[in-house]
Amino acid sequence: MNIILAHNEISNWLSNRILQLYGLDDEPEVLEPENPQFGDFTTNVAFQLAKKVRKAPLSIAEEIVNSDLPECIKGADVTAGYINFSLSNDVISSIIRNLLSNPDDWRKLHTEKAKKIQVEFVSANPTGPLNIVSARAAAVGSTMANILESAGHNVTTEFLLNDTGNQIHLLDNSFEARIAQIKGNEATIPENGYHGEYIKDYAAEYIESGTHVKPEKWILNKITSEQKQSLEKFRTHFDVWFSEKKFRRSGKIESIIQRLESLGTTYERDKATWFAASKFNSNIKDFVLIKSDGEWAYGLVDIAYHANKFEERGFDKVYTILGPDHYGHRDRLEASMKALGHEDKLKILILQQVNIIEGSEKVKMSKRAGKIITMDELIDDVGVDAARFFFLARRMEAHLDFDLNLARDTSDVNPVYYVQYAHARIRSILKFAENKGLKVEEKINDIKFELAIEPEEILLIRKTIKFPLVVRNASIILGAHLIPFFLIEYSKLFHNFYTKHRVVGENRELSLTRLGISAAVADTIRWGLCLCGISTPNQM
């Protein structure tokens, strides 16, 4: 038995009872109650059924539980119309024991609906060092991929390399101007070009190298290579680096425009080709696919690129993370996928802006002007662990004020330090116990979890066995923030338990029980931090 099976068993039992009693095919929502005194799971299904069956919620709830309960349940009670379920002690002990015996299995959820999923994120223009906005996208995207994979899906991560287009043209001109200036020649950087000092540094390096590689090729390779290094340093790996330049030459874009024309979704106006987006979403306007001068619009290329993911690479679902200036593009892309027969397969996720705060001041940034905080600078300043945790500990849809001073702090006021310290403290306790002849790994079957009767112990156990449900929920709602949210609360529970109760004492049976609980907590924290790409030190 595991918590996912137990949760499913309760849900199925409720569905069958509703069908049996009222002939309704409803799917009740089974959640963890906010107050643990109401048991392990709760449902408000009686309120949802009240109008349909014309009965009071309390009466409906009492009718539902007036039956044999699922085997995993110790009891069910009704409180003000809510049905609360408590898991049996045997099931709880079995789940904890399985966690300790098979931690690898514990970290892999099994699903009957596994999908082939692609997560595309960062995809920054190769025009300079990655900045903190890309760092937030890297933390969120890689964590989301980890969560989806842990939930049982086949996940591929991808970076779209924007290695062609106007921004690359401006980069080339800016770079060549800097080279000319260093050589003592007059040259002007384009007004909308890249004026940062980093371009001057690259130009000096290019001249010093004495290479015969053309400047435009050298600078693109240089920046792309450094971006890859920065991402790897930030514990962000991409399975695929997809070249836009190669894609533009593949003939796929011409094929897509022909498809859209054959489907009757395009029309001509002002010598341009338009996509009739309003046919598929009345809230958005039609937009240009091919400009009046015959040049492809950015939207057309992106439509073809995303269609390729489904039609040639076979993904069941694609999640693309874009910045806050892409709301309109999101709607246009999703409408175009609907037109091509891929409705609901693509979900565009909007990641909000990051503000860097130091003291009481906001740091202003501009890549073109060269006033940026790079990903590498942030890592060197606060470390990978703090940076990733701070980026993740807020919903991606919300603006983030990144407090540099708090991230630098090495006390328990820093949330990532607080969580890591809980893990390190447990490892220290386990080492201490091992020196006294109490090694949890060798005595898993001897642990008597029924000895855990203190409120803090019970709360820790219940919270521990629920973590797979948190991971599964995060995979469903695409909420990477749920993991750090859980870890912060969870670590508080452990620190509270540790403060009030001695883990290793005179009573060896009770000591072994508390060591088992502590080991399970450490492994759960480790899993959560690993999902976030954050280290789990054994000592601090």
Given for the second form:
Amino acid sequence: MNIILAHNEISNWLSNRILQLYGLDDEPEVLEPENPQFGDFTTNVAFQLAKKVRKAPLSIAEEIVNSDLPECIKGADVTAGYINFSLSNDVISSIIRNLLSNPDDWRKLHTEKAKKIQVEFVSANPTGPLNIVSARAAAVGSTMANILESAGHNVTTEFLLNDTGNQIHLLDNSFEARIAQIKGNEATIPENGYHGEYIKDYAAEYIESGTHVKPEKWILNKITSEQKQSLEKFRTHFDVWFSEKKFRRSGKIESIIQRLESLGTTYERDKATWFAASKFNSNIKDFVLIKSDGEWAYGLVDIAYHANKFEERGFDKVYTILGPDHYGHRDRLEASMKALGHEDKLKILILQQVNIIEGSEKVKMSKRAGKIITMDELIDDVGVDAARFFFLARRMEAHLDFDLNLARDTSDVNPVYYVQYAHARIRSILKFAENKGLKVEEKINDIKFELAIEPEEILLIRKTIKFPLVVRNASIILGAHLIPFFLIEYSKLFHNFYTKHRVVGENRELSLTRLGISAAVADTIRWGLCLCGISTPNQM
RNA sequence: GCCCCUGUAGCUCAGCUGGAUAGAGCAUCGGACUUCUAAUCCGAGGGUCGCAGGUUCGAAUCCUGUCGGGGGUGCCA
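Having seen the form predicted alone, I'd like the form predicted together with the RNA now, please.
Next comes the full complex, this chain leading.
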């Protein structure tokens, strides 16, 4: 048995009842009540039907319940118009036993329809080390990809490599100027160029290596490979590194502009070619596809790039995570996808910025001026686990003030350690029991979950079996933050249980039950942290 | 001007596709280690959910207005 199946069973039963009784084809919501006294699942459908069927909520609820109930529940109570369902003990036991004996099945979310999904994120310019903003994007993007994969989708992660264009030219010029300076020649860094120290270091390294690789190629490779390293260190892996330079030479952009023209969505003005975006979204203005000097605008390249994702590579759904300076771009890109017939396939997620706070002042970060806090510094200062948890434990729309001093000082009170500690504690208990000859993995079928009658045990079991619903919900609302928040609350339940009840005690059967619950909690925490790209040490 | 995000406990934030008494972490105060990890637990204090209207059986959640913070806004990427 599996919680998702149980949930579906209740939903379907409810739909059928409503159809039978009132001939309505509604899809009622089956929710989890906050307060456990109201059972495992609840529905407010009686309130919603009250007007339609002209009856009091209470009598509707009673009518619905007055029939054979779904098999997975032991009862349905009507309280104040709500219908509350409680899972039967057999079902609860079977779900938790299944978790222990068949973890792979446990982690399947039985998604109705598996989709081919791409998540694009970070995609920082290869002009310097990745900064803390990219770190947030990396944490959120990689976790979203993990969650979607858990939900049963086929997920590809992608980094768009902006390996051409103005920024790259500026980088080349800055780099070559530094090389010249080191060699003792007169050279100035362009006004808008990259003044950071790292360019100087790279220049020295370039000269020292005595390589014959052209500077522009060398610096791009250098920076890209360092970015890759930083990302891997931050447990963020990209399946595809997509080169903009190659894409520009592929002929796809020419064909997209032709298609947009033949669709009648473009026009000429001031010697430039414009896209009539306002036809698709009245809130936005038209924008330039081909500049008056004949160059392709960034907007055009990105349209072609996104069209390529759907048309050449067949993704059903693409999530692109961008920074807040791309609001305008989001609307334009979505409008253009609409024009090309890919409506609703592209979802641009705007991840809010990270403000660096030092003391009481905001530090303006600028890569060109060389003032940045890099991802590597972040990793060294606060660690991957703490940094990832910090970024993940908030919605992506939330602005984030990152106080580096505070993060350093308080890294030991980061909730991530609280969660990891619960896991380590359980591993320790399991080991202790094993030394006493009680190995829970070998006795899964002997566990008597009905012996768990203490409130702390019951809460823990209920929360454990519902984690897949949290993951599924996170995949639907694209809310990675749901996982950390669940884990904090969940760990609290365990710590509470642990201090009140002895796990390994005199009574062997009870000990086995409590070991079973503990092992299930440890597995669940491991799954949750794994989704977040956070480690689960066995000792702390 | 217009568009997007945001405003919830002293601080950092959950809760927002409307639901049952507004939550967590940190900070503050008071308790708990002879026994499986005290990186823990228990208790206390702390809120007109920015403000004002509206819709609803029901609003932190939806709508309108308003104030504050951040971002975007016709040839940067």
